[in-house]
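Single chain ahead, written as structure tokens, the form predicted on its own.
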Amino acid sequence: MKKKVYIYKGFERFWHWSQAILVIFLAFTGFEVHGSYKFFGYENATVYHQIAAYSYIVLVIFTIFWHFTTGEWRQYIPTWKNFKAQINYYLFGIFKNAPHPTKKTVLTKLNPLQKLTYLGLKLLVIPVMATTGLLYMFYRYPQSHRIESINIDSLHTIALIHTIGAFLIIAFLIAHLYLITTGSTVTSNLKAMLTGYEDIESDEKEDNKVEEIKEEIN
């Protein structure tokens, strides 16, 4: 039996949409700085990219704090249970209207493949993008007195890693846009991230676990 459950909290939705806007804007301005096209103009694109980058770093800091104070960090703990079944579902089952192998709950919002993907983004891709971006911004070319903010011989490797990371994030965004249409209905996942509520299977044990975690946090 399904029931409407408040599964995505207010800050979670704010973080999700703010992150989406900032990442898309960073990609748009970043590729203009890279010389792929001209829209804002190189100087303006550079300034806008830096502002968006700092805004994103602030958002990440608040998000990390939120995850650890609410216990939501548990959502990203990898699991191999149903991992193969999840891959088979995305490759074949979804096109045959097969049932979803992973049951979504308040404590398990992500399937095994999503957990691994999001954990990789949070622990690898995003930190690498932030680090290379900051190195790029604070690098100073050698001056007459050899004063440099960061002593690096060349930005080539840093720029290359940053660009590869940008392509990985764009690939994730494209896959993400497709996968949001694979819920119980085409728009159910989108509506859930807008309203916070989603129709999921009722589970008394799961409800009890949620209450226990709330008590631990409080």
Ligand code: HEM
Given for the second form:
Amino acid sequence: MKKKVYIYKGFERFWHWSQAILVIFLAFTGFEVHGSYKFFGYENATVYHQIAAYSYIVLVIFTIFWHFTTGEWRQYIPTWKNFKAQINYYLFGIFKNAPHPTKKTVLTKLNPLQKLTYLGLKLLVIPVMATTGLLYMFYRYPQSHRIESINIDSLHTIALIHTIGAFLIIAFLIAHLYLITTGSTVTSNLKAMLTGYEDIESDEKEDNKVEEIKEEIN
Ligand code: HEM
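Okay, that's the form predicted on its own, but what's the structure of the form predicted in complex with this ligand?
The next block holds the full complex; its first chain is the one shown before.
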């Protein structure tokens, strides 16, 4: 039996959507800085990119804090359970109306592929983008020569890593947009991230576990 479940909390939805807006804006201004097109003008694009970058870093700091204070960081612990089944589902099962191999619950919101991808973004891609971006900023901008003291030979490598990261993020965004539509209905994942609620198969064992945790917290 399906039950309406509160799956995404208020702050979680806030950081998801503000992150989406900031990252899309960073990609848009970043590729103008890169020289891919002209929209805001180079000078403006660099300023906007910098403002969005600082806003994003602040959001990331708050989000790290949220993950640890709520225990939600556990959602991202990678697992091999259902890993192959999940790949097979996206390659074949999905086209034959096969059931989802991972059942979504409050305690397991992410399937094994999502866990690994999001962990990779959080531990690798975002830190690399922020670090190379800040190095770029402090090395490149003429008003600041601070980074010279740690002897970075060339901006080239930093810019290259930052740009590769930007391409990875865009590849992720495209895959993410497709995968959003592969929930129990085409719009169910999107609705859940907007309202917080999703109709999911209820599981007595899982419900009891959630109640136990709630009692422990209170
Ligand atoms: C998270 C913190 C980030 C910081 C601190 C940062 C900072 C910077 C800085 C300082 C520049 C050089 C601008 C200039 O020449 O004046 C730059 C370039 C760029 N950024 Fe970011 N950025 C961040 C995130 C992102 C993200 C998330 C994306 C894309 C999804 C992105 C894409 C780009 C691109 C494509 C360039 C042009 C690189 C080149 O052609 O050399 N940035 N970034």
